[in-house]
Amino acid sequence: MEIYWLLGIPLTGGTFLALWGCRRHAPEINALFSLATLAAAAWLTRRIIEQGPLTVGDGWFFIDSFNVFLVALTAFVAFTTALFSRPYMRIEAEHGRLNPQRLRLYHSSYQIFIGAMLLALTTNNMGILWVAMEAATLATVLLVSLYRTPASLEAAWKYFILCGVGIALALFGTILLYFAAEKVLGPGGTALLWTELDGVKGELEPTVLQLAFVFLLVGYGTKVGLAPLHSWLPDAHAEGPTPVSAVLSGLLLNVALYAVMRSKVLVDGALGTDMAGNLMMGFGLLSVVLAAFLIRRQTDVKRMFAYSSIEHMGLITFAFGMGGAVANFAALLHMTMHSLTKSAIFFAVGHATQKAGTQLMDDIRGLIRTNPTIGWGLMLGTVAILGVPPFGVFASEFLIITTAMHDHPWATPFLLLALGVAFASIFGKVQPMVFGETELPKLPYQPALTPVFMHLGLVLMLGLFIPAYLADWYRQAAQLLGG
């Protein structure tokens, strides 16, 4: 019942706000659906700690700690999003930028965007997870070209094309996944059942599996934003609105990774080697190495923050490469670490370039001294996403790079020269922003920052300690994908 009600209700949202979207409280409304989606993912999460796996729906529907993990962090930041959204929203609204038909055009698809990603980690057929993943990029075609501007119909159209064609691969390495389930399984449904896969994986064609996972990383790739497949990641966030660049940062490349994973595990099981790990562990090198030096030719805050998700993704795209129980632990761990403080961060930057009224790091300056909320929100975001201590990234990164260190000290130089270039690039960027010479006036508003201070509180706090309970569920998790 509880997975019924997690994706009955932002359907349910997405209907209702394509029909009164655009009415005076319908940002509030947008944060009801997705506090009633929150609840659900939390009733949820209780059932699957306290009874374990859960399978519902005549096999259609499967919840495991791997899958509910992300279930939770996605509600999570899904809500507090909504919450960031409502002034952020009108003061588009206010400077001209958004009209009433637009704004019911950014709920219904949030909702709907959010009801997507939700489908796509809670299904069991991965035909259906191949359907959700492309319903997820439709609505964000929608969300980023929502200001209607020639930038913002470019890269919407760049996000289009490139995820378009990366789907359309995905979808041949599920058919020739189905090509090599059905000799064992048999026709019908159940040969595309994860479960049903994950039993028989043993006997299922190594040469087919193989070339269905190369299609399936590749395809699926392409939304995590890995290189050289990352082109149309900078330009969706820098030109979408900031809470759609803060979903995508923080949700969707995570669910694009959840479905690499779930092939990756079918993968390893056929073979017996670890050829599906070298590919993550090489695409993941890549794009942290590529992402860490592009970020230092940047002058738009939101791209350079779109580059610096490129180069977490493509770390914790490594350490799940990696495979074991600690790389696993730590590749999840810095999944829930990066979603929190990325967010962050784009609540911060959002405000920001609302007060500036522009993107260009240049002509930002002085965010101490005009608004010291958003100025430290951003600074305290930046430093946690570089890895000082004590926030949480530290923790997840050490773990990543010891591990590195431990199995493959061949990659460790790579890892720790990427680190410093991009920890370099972006703390000279952010430092002026901040505390720069300013004559602008204060902000004559005060901005919703209580999920900022929230995202990084609970960074903080998982860097500091990590409760017994959620270090239990990371175990768990871990042990799902071969650890």
Given for the second form:
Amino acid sequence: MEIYWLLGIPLTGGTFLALWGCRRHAPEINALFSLATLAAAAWLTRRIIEQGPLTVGDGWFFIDSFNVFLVALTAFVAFTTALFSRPYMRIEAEHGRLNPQRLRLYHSSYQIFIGAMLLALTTNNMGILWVAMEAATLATVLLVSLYRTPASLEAAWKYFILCGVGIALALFGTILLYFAAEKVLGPGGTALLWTELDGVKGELEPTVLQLAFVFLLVGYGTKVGLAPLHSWLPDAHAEGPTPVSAVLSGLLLNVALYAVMRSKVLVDGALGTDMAGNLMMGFGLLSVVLAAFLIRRQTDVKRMFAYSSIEHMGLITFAFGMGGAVANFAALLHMTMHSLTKSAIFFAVGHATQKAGTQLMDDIRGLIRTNPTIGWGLMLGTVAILGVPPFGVFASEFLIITTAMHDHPWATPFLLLALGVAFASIFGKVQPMVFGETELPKLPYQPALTPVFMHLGLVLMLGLFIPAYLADWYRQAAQLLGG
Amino acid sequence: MTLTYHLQIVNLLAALLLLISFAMLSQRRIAGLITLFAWQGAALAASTLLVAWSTGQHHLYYSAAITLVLKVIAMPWYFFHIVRKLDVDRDVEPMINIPTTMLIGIVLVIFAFNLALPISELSGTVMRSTLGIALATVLLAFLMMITRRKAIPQVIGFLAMENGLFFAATSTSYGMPLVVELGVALDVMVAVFVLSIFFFQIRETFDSLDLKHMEKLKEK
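I would like to compare: after the form predicted alone, may I see the structure of the form predicted together with the partner chain?
Next comes the full complex, this chain leading.
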């Protein structure tokens, strides 16, 4: 029952806002729908914690501790982003960058995007998972080009074409998966159900599944932003409106990685080798190193943090690739931390760039003077994402690196080098933005920074102390992923 | 006996599909490209229908109907409509390296057949030998997307790729489950709609649909 609310609310929200979205109170309505989605997600989460994994609606939906954790995270960040976008988009409209029609498009697409991601997370059917991922891409294409500037149009086109090709490869992977499954389970709807596939994974044809996983990894990996298929990501993040950057970075990348992980569990079962894990480690490590060195060369603040997202997604992919209870636990924890911290950073960056009227880091100076809350928000967010204790990112990165030292010592130097380079470049660039000298006047309005400190507070709390039930929850999810 | 007869027609249609892919690769006029896309859809619908009839896979009738309505009638009509509205229907794309593109295309076809070999050996369908052609269609569409510098041909390349994938699903396992196929068709429809909005935005901003204006975002 909860599941229908969870998917129904954003969908209704999307339709409602498409029809009445140019009203004055559309931003509030958007936030209300997101709050209702969060409530449904919380309800569902409680039920899963109490009753364990659940199959709903004739096996169409399947919820276990792995995806319910992502459902909760998605609904939460979607809600706080809606809160942040309320004043932010209003000011953008006052600056003349948006008109009521575009705001309507924005609000409607936002809800549909959230709905599509939740569908991708909860569906049991690998084919529907593909359909929902593609729907999430399509919902965001027009959001990236919302400002209609030449650069934003180019970014949106690149986003569509690259992710379109990527996702076409994932479709071929799904076709191959169905081909292998149909031999065991017989033709028809059940052959793509993940729970059914999981039951017979040992009997699936290894050669076909091997090929299927390569296509699925490359396909969904394009959306995760894994190097060398990442080139859409910095453009889309830098040119789209900031709330969109926050949800793309904090949520969409996770959902794409979720799709890869669901496939990995099947392939591991069928092959009995580390082939899937090794591929993921390779792509992950390449992304971490490449992104860390590209961060150094960035001048645009949103672009820089987009590269930082590639770096962190690479790290998570690497950890999932290593497999095993500890690495999976660390990867799940890092997924949570990265989502919360990165979206908080984008909120702070959004206000900073809105005030300075530019995204160039050289032109943003002295935030601590013009608006201390934005300044501190950005500084604390940056410190948190760079993995400084006591923030939670430190805990998850520490776990990942110690596991890597133990299981794959050859990878540790690369990881440490990349993290070091990223630390030096990001900190060196953010420091003058926050503490530098400036002649700019104070901010005329009160920024919406509650979400920033809410997220950072959570990250800090999880860094110091993980409640027992949450740790159990992560442990269960880590177990499910095996490896 | 009839099955082998049908099979020969399916193989003929598959060959036609590949031929159309090559024709698309070398077609410079946008209007001609849309017509070729419609023909590709028609070949696809006809082969799906024939497979449905000869093997008794009832859900393939629906797939064939969706393909016919969507890819042979609705989308080409919509594209012609947009092209007229944007006033680019007589546009000719300057492409200098057609022979080279064709040669790369032939290499891709050989590669596709090699890639398909181990899979089609495992397949139990009557038309397993056509998987190579399906893959070749996907790769040729991919090549077309890379070589084109204009927005509409790139999108047609994207749709041709989807055609190839659809054909691959039919030839390995008589199509995907119907729900998934419906979902994919819905996504493709939404994609075309979103992109047509996008064409007008690009046109409004750049005054042309040439993507050479859109190469500013690069790593410095």
